[in-house]
Structures are given as C-alpha cells and as structure tokens.
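We begin with a single chain expressed as structure tokens, specifically the form predicted alone.
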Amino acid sequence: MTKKIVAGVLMLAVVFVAGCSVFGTSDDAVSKPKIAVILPFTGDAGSYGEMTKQGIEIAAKEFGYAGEVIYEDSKCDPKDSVNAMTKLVSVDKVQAVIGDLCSSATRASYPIAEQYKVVLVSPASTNPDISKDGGYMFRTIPSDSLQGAFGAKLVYDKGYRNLAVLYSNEDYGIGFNTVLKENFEKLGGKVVASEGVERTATDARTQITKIKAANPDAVYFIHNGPSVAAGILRQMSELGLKAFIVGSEGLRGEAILKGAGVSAEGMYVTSVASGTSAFLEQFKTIYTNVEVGPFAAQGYDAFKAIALTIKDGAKTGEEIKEALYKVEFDGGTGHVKFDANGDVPGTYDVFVVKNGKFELVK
C-alpha cells in the first residue's frame, strides 16, 4: 500500500500564512529532498503505524512542508520493509526515510538505505544492536538498553525476586529480553524462565506452561503485536498463571484492552514517555477524538529533525546525515540531540490497567 500525501492535504490546519512557510512555496519544494515513511499500516501493528503517522503529519503541518511525503506499508514484516526501501531509493529517489516501527523490519531495510546513502530515522525501533548499524541510522526513541534497565529496576523495587520472561522471538523481543535479564540479575534477582514465542504465533500455551512450572512471582511480557499479545494474555489467565505481570510498551494500546479484557486487569506496562505537555496539547487540538498512544511524539521528532536539516540547506542524504549529528531542538518527546550512534536519551512512564483503562502510575 502506498499513500502519497501532497501539499494540499498536509497544509490543512497549518497556522503559517501562505508563502511564509519555512520551506517556501510549493514551487520551491520541487528542489527539496523527498521524505518517505515506512511503517505498518495494516497487520497486527497497524494501529501503531497510524499513531506514528499522526505525529509525523503534525510536524509536517507545523513546518508548512510543501514537498511530498511518500508512505509505504511494511506490515512490520522485514521482507515488505526491504521491498519498500528498495522502491523508495531506486524509483522515488528519496534522500531520507522515517521508519520502520519493528526492529527486525528496520534492521532488514537499513543496509539498502546505507548503500544508497539515504538517511533512516526510526521513531520506534528499540533493539540495542541498532546503535551499531551505521552512520545513516538514527532513531528518536531510546534503545532498550535503557528500558531493559528501567523495567528490571521496576520489578525489583516492587519486591519481586523470581522473574520469568515471555518475549517475541525477533529482534525487538530478543534484544529487550537480553538487557532485562542482565540488569535484573545485577540487582540481585533471579530469572527463573525465559521463553520465546514467534511474533505472529497466537498459541503460547507451551511457553506459558513452562513459565508457570518455574513458579515466578513476576512475569515480563515483551511483544509488539497488540492483537496477538491480547490472546496470549487470555491464555495466561486460562492456564492459571498467578504472578505480577509487566508488559513492554507494545502492550499499551486499545487492542490489548479490547482483546484481553479482564485478563489485562492489573497489568503494568513500561513505555517511553507519551510526549511533553505541549505536544500532548497540540495533538489533542488536531485529533480531538483520538487518545495519544505510543510513537506519535517520536514520529513528530523524526520528521522535525529531518525538516530542520533541509531548512538549513541539506539536499542529499549525505548532507542530511552530517547535519543530523549537529541538530538539536525541543521536540515532542523533550530535548532531542543525537549521539555518535544516532541515539537519543529517554524517559519512561509506567501505566497500570485499571477498570479497563491505562492509568499513569504517579
């Protein structure tokens, strides 16, 4: 699925006066670098792709971007992400891409971006190894090397000492699981079980049974497919797994609440911060009937970072890359400045499912 959003759509609700945009007129945009987006818009992570897109569109409107943004649907599938990237760099001749959402899809498509000297800025991929992928790789979300440490401390500080981990068996889940276990054990806790389940697998009864037999007092559930994860949460209840449940940020969505029902009640979720108060207010003004979810602020920051480099004269992927290492701004997530690995620091929120809703834990 390819969606092309031209200036007429992006300029809706823009507060800039015609001709006063930081990007100039639409005629001037012909010479500007093309920006593309690879995200899942269908499949089990489609809701997260749409949320990220909304953040991107807020930034585009704010900047009065008069160029073309090309949207490609990856379904969070590495093969589809590779196909999308191949088209974008060879046919559309883009210089910068925002994406992908799932770490496995991002890592699969990045070598093509690097080969063509095209910048790739992910708003959602958190696998720690992405930090080593190369100079054209950036992200506006912190590495799970940080969230793994945060989650381990959360569980330990609540008094739990025997932890089991159920994780999706792909780059995101594997990386998070590794960091989580290392940090929990450093604190003095014990990881009594660690079970992987294929990301699209709807039956995790075998893994849950093994975890239950290990008698953990806490279970960390790492997954980024909310509809699949909801079914697995139901299976935990059906199999009588009694433990303190913590979910990764991929479990913070309406699909979890609707699909898991009472099985999600009481579950804690660690998640990157939803955004600054200014961003949240801006989002709610534009999307009046939409609850701000994961990755909207990160999508906003990804577009803003690229837009700032273009505003300052960067035209090629190589020029955008060099400029990104120097760019610094206050964005939707807070103050944004990339380090030598293209990474940003981050803060985390904790939510609990209470009466069928996600409530922020103070």
Second form
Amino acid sequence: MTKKIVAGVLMLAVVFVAGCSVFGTSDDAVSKPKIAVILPFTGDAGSYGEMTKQGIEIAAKEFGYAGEVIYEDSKCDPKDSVNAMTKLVSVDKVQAVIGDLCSSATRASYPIAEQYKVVLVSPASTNPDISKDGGYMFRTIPSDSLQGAFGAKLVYDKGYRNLAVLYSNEDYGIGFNTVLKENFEKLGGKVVASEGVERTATDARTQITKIKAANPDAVYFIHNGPSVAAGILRQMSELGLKAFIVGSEGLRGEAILKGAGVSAEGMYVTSVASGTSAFLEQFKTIYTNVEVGPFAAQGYDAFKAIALTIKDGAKTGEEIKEALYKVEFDGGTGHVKFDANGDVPGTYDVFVVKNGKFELVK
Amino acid sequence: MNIVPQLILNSIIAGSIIAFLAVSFNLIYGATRFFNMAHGTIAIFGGYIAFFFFKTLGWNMYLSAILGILAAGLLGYIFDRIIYLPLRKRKASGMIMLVASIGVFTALQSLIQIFFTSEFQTLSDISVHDRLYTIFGATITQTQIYILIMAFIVAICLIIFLKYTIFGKAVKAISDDEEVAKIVGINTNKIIGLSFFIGSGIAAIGGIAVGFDTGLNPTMGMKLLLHGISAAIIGGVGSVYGAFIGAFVLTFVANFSIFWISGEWQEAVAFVLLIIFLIFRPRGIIKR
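Right, and the form predicted together with its partner chain of this protein, after the form predicted alone?
Expanding to the full complex; the earlier chain stays at the top.
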C-alpha cells in the first residue's frame, strides 16, 4: 500500500515538474522575444544573403543578441521561404523575422507571419506592392516606385530616348518594370521593347534578339540572380547588342564581375545607398578585406529597429509592430522612420563597371 | 532588322544542348525502361569535373573535357552496379527505380554543392570576348560552333553504333523484351551497364556544353533533364533518332513562339507542346 502511495506521489511530482518546465519555457519566450532571419544563403542570390547577414551580425552584437539569432536559408525560392517561416513561427515561436531578400519570397511568406502576429522586416525586397501587403510588413529598403523613377531619370538625363527593358519574370522584375516604364514615358521617352525572362533561365538569347531588333539606345536589365544575370550579360555582348546598359541593384554583386568579365564593362548599376560613412567605417573595422554588400546597411537597420522596440519593452509581435511605427533612429542607411505602410524613403547610388570593379559615379 | 536567322540559330544551339540530354536519356530508358531522374545531374557532374581539371588545375581544355565525360560515364556505370542492378535483380518496379534515382539525384546535387559551392561557374574565358561569326546576319560564337559540331558527331556515331554493332542490337533486344533477350544468351546486365556508361558520358557532353555556353550551377540538372525528357517524349520515348528531332522541335517552337508573344512565356510554351504531344501523340513523332 505504501509503495502505491509513494509511486503516486512520485508520478504527481513528475507531472508537476514537467508541467512547470513546459510553462517555464513559454514564459521565457515572452520575456525575451526571439529574432530570426530568412535569407538566401545558397542558390544564385546566396552571396547577397551572406552580405546582408554581415550587417545583421553587427547590430546583433551591439544589442547583446550575438549567437541568439536563428538563420534560415530560403534560396530566394518562395516555397523554401514559406517553409522557413512556418518553422520559425510554429517551432521556434519567434516574435520578429528579418527577411526575405527576393520580393516574391517575401510576399509568399508574409501571410504566415501576419497570421501568427509576427513582424516581418525585409532588408532587400523592393517590389512596390509590398507596401500594401499588411500591417506587420516593414522594410528598411525603399520601394522600387522610387528606384524606377530614379532609373528612368538617369537614362533620360543621359540623353537616351529609346529604352528597352529585360526583366526577371517575378515580383521584383515585374514591379520594377512597371514603374520604370511609367516614369520613362512620363519624362517623354519611349519604351521600345519590354521582355521578361524566367528568373533561373540561363538562356535569354531570343529575348535579347527581340530587343536588338527594336533598336534601343539604352537597355535596363532588371534581375536579382547575379550569376544567372552574368551569363545573360555575356549573351548580350555575344549577340552584338550595342546599347547603354543599366542594371538594377540586383546586379551589383561580385558574381557579375566574376561571371561576365569584359561583357560587364561599362555597365551602369543603380543601387540603394551602401550606407552612411559612419556605418561604412564601423563595417570596415569588423570585416576587414570585405567589400560592403548592397544590403548590409539595410540588414543592420532592420535588426536595430526591432532591437530598439524590444529594448523599450515590446514583448509580443503585436507590441513590436506597434512600436516599429513609432521608432526613429540613426541607422546604417541614415535616419530611419517607417511611414504608415512600413516603408522608408531612400537615396540611390550609381555605379559603373570599370576594369572589373564597381566604381561610384558622381 | 530581320531576326529570323538569329532565331533559327538560337533554336539550333539550344536544341543541340538538349539533344545530348534527350538522346542519352532515351538510350538508358531504352535499355532499362525507367525514368532516371539523376540523369541531368550526372550531366552537370561531367561539366563540373571538366571545370575542376580545366579551371582549377589549369589542364588542357580538351583533356579536361574528355576526363569530364569519362568521369560521368563511370559514375553512371557505378550507380547502375551498386543501386539499380540490385533493384533489378529483386524485380523492382519502374516506380521504385524512379524513387531510387531521385535519391541519387538529391545526394549527387548536394555533393556537387559541397565541393563547388552553389555559385555559377563558367568554363569559358570571360576576360576576352568570344570570337564571333556572322551567318545571314545572325551571330554565333566560336564555342557554339564547337557545340554544334559535337552534336552532329555524336548523332552520327551513335546512330552507326546502334545500327551496326552487337551492342546496338542487344540494346534493341533488351528494350523489346528483357527476359527473351536473356534466354537467347544476351548478358543483359552487362549491356545495361554499358548503356549507362555511354548514356552518362553523352549527357556529360551536354553538361560541358552548358558550362561553356551559359555556366554551371549544381541545381540546374533537373531543369536540363526536364527539357531533355520533354524532347524525348515529343520525339518518341526510347528512340534515339526521335530524341534528336524532339530536341529541335521543342526549341524551335519555344523560340519562335516568343517571336509573337512576350518572352516570359517561353517555358510555358515548351510545356504546352509537351502536353499536346502527351494527349494527341503520346508515343512521339517517331514510334518505336
């Protein structure tokens, strides 16, 4: 009889302890919100993911988050991005996510974030429609409604009036193409050809042939897979396309220089500003011998924005969201303040490929 | 400007690369009757081996290409010996073989990723412009001319080989009926192993051509294979001649369709063509 009582007490004790520990962990999760990152670390945009991560790591260290950030690889594929988001919200139970890089991947995973009331801050997705996606969506990179206008003006001011566009056929390329066309025609120019190519398709010869036949004096090349884009740049020169070529920020990567070589010479690239001089200094002290990538400052800002709201007492995704609309700080890209759409304003740099390197113009 | 000559050339170039995949796929399919999903990645593997010797070690280009072809052929043969042959002996169905090949595909792709990273690698020299030639107003690069010549040579050799050698006759016998072929004294496993070797080697020529033409990426094997299989089905599954015809029909239709409609529909058109064939002429242009 006593044996049975002892066993019963023991069992109760076990259940009690187990119960405590289960509730204990969930208490911890609320007391320190978890931040995760979804970016491509492999695949053709993998190098951009790594560069963005460098900026995030700087901010994570600053706010005492070193080693606590969960990283997931999306390969810039909407399907993988959705899987990563599902895992983060249901298994890791995070409160805020930084990501994704490619607009189509960001837009695919956002509904899950919103459903679980998790904040999503993209450091690199520029599709104009993301502004309308929802209240939990923020970004530290300006929308392409701005870059499209900037790019159109750049081409127009160079004196070119007949523009052709070759764009990757997904959210980023389509969004950019629409805004660019609108703005270039508003300025008085003419878009003589507009051809889409699958994001992973390596053969764009027929599209280039069509563009060449339209006789443009400038070509805007919008793509976010630098290694694929490098091959397409080679095809442009192989097919004898002789026009002024401007690339979108997705073409500002080492992979372009390594993959296209002489075919990239003379190409202009419009890109969001690399960061304030203070940020560039800080970056150099931590990553010596590494060129700052196109989205490092934006990654830094995304983390800093979230970390600041947490520091001010935000615990749940909902609280972080509310606080993000109010937060204001000097970040890697300059002064950061989100508008009602979760967007930031921004400035752009122009680069030119010269002797196998990106050189800043003006 | 008349773009028709350029479109014809673009189609021929794309078609000859797909032809390597389609022909070799059909050769293996003819002997084994299963969809080898690892085939495209074996082609890419050949390209990477050539890349390793040519770019990393700086060896002679032709020697590197031959090593790439041999390595891929050998790998195809090894996979047959250690995976597909034991399955065949256990009378595994085509579905089980297909699943096994998906396993091979995944493992091989990951291995390539580990050794060569997932970045694009190109076999051609990017520090100079490739030599250009103009035919009827259309431009073609020196590399592409080599690819065309190789496709032509492979086609001729393979047709002669299959028609006039014991091996060719044995492959035909096995694809008609493996059991009967065994009864008449054909060492079926040896012939199947050999067709794996030759098929994987030919696929590797395609992989190397892709490496020179657009660049290599570990994950592009499946896409390459999809185009190869589409061409094989359009041309006639299991038929080597059909595969050649299928490859060119596929690329001509895909390239010329976007002459009228926007370029982003290229892939869609290719697969609509495949569906049309599957519904109306499932055995392809050339019936076996």
